[in-house]
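Only one chain is shown below, in structure tokens, and it's the form predicted alone.
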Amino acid sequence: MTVLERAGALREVGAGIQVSPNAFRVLEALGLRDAITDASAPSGGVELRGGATGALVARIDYARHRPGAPFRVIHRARMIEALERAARARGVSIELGTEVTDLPPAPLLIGADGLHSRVRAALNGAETPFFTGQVAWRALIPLEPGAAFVAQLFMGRGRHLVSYPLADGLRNIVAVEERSGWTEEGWSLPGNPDDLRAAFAGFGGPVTGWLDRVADCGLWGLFRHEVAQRWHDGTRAILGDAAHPTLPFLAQGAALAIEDAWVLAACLDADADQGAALARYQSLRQPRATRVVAASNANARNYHLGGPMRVAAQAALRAGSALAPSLLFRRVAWVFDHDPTDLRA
């Protein structure tokens, strides 16, 4: 197997990646529980707070309901490292600084090549994505002392942020704002942190200590993309953000594209019929993703209440972690009891 990278090296670019248990399964399998844990760091729920004051509003105790249950967070470059040096030593060839601009003939030609990608568009045809009206900002920052290993969600009008510790004393932020402006799609533009300060001025809590520290910051616009109708033809086949480009607000994206991987690996495997194997990889993932990623277009709209539907939405919150504290994890429940690496699932 060859892996052709368009980067010139396997750089420190990225930030966070939340490691949930249906991720974690595939990771386990491949034999890298190890090295995943070692280069991670553990994720005790999610606080969802105000974002005007950062009271807490509800909790979700990922301990309390999944009991042993491996929550991770990883810094995407970490991520890599142990995936690169895992693929280097079952043989697999990476070629690094190559980029595809003809599809080359192959037997096997599989598009992990993310929201542009060339082999989606040959599978398809030309598509054009729709602007969410909100763009966000990524960025990296010192970890406090004694910070808590949970992840915070501030809600405002129009906007929230999302933000995280990570392993090497670093803690992961995401902000989300809407906004009519017309951002170019990608996850790595620079962005300004003074606009990112600005743009949350009026957040209380911990957050304004947070941007005070942040010297650089990259932006993106948010894009929502149709799940492929077509994921192969018998010879190529795409995975990850090339199949089902998800946006960030359910925490899922790196986590759908190593669930992909595994099924993708196991039908092959298991049938010597390609075109077979194919299918079988598109027919039982196409309807988990699909799922998934309808469910992080809901939470978009959620996080972003305003006026009496804010006031009345956190107050069912309250109420509903207070006198039924299972009810919230219930509702994503599915997403991380799924395990890939059983196909009849």
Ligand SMILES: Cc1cc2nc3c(=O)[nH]c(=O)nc-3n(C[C@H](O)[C@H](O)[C@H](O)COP(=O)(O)OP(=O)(O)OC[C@H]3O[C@@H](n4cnc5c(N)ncnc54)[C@H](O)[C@@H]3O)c2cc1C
The other form holds:
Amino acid sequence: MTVLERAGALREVGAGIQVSPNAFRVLEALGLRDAITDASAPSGGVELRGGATGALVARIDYARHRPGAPFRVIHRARMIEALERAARARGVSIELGTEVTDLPPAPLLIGADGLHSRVRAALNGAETPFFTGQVAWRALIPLEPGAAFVAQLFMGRGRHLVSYPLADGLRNIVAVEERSGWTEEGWSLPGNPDDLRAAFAGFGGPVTGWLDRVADCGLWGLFRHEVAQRWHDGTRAILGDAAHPTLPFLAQGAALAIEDAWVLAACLDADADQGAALARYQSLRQPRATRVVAASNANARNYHLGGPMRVAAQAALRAGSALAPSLLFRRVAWVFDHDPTDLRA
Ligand SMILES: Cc1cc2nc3c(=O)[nH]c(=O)nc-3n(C[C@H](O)[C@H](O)[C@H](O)COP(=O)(O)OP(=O)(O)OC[C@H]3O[C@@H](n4cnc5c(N)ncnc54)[C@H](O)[C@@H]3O)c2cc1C
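Show the form predicted in complex with the ligand, please, the one above being the form predicted alone.
Then the entire complex follows, led off by the chain already shown.
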């Protein structure tokens, strides 16, 4: 197997990633349990907080609802290193600095080529991703002593900020703001920490101190298009963002790509008829990807409410969390409980 990657080096700067149990099951099946565990930190759950004061609104407690289940957070570079090492050890050839312009003829070509996938375009025709009206800053800062290993999500009108501790003494920050347009060339660019601080100046609690410590940040325009209609044509197939670009509001885009990859390989292993295997892959994966993408889109609306809507929604969340602490977890349990390595699931 050969991987063609246009980047000159496998690295990802300034960003962490949440690895929920559904993705971890695949990493474990690949023999990477120890490598990922050693390079990552645990995540005890998610705390939803008001942006202005930092006051707790509701808590989703992973440890309480799924004791022992691997909820981890990891620097993307560490995740990529572990995957690269394992792939090379199994004889995969990784050709860096190789941009695919014309799709090469091959018995099987898998397009894991992201939002602007050429393989998706070959299968579905040209589609232009649309700007979602949101941008995301990403930054890493040193972790303060005694930090709790939970993700904290601060909600405000038209914006929210998520932060969690990573391993290696780092804290990851993702800050999302609604914007009317994205005029920059390209999809990501270096961000200005002062712009980030200004956009979240109305936020309080620990956010002010965290943002004061941001020295570098990146800024992403969040684009997407619909889940692809056609995922394969018998010799070419797509997975991950190429098939279903996923907004980061459920932290599942990379997790879905990892799930896809396992199911695609398992279908190909199980069936000598490649066309039938690829058809099975699409039928297994398309409904789940569609459901996760829709849930992620809905979160963007919920996190960014303003005025009376926000007051009412946060009061309901607070009451619900106090009266029935498992309610919020039950609403997302289907995401985490899924086992992609069980093709009957
Ligand atoms: C702010 C933010 C936070 C996020 N947080 C999380 C999270 O916590 N958990 C999570 O699961 N997901 C998260 N995501 C989503 C996640 O980053 C994406 O869904 C995931 O990276 C998609 O993986 P992919 O491999 O499909 O595509 P990509 O990561 O886009 O990889 C595509 C690769 O293909 C290469 N490529 C593209 N075109 C060509 C070509 N023509 N020739 C050669 N190479 C090419 C690219 O260089 C790239 O390496 C987040 C996203 C954002 C923006």
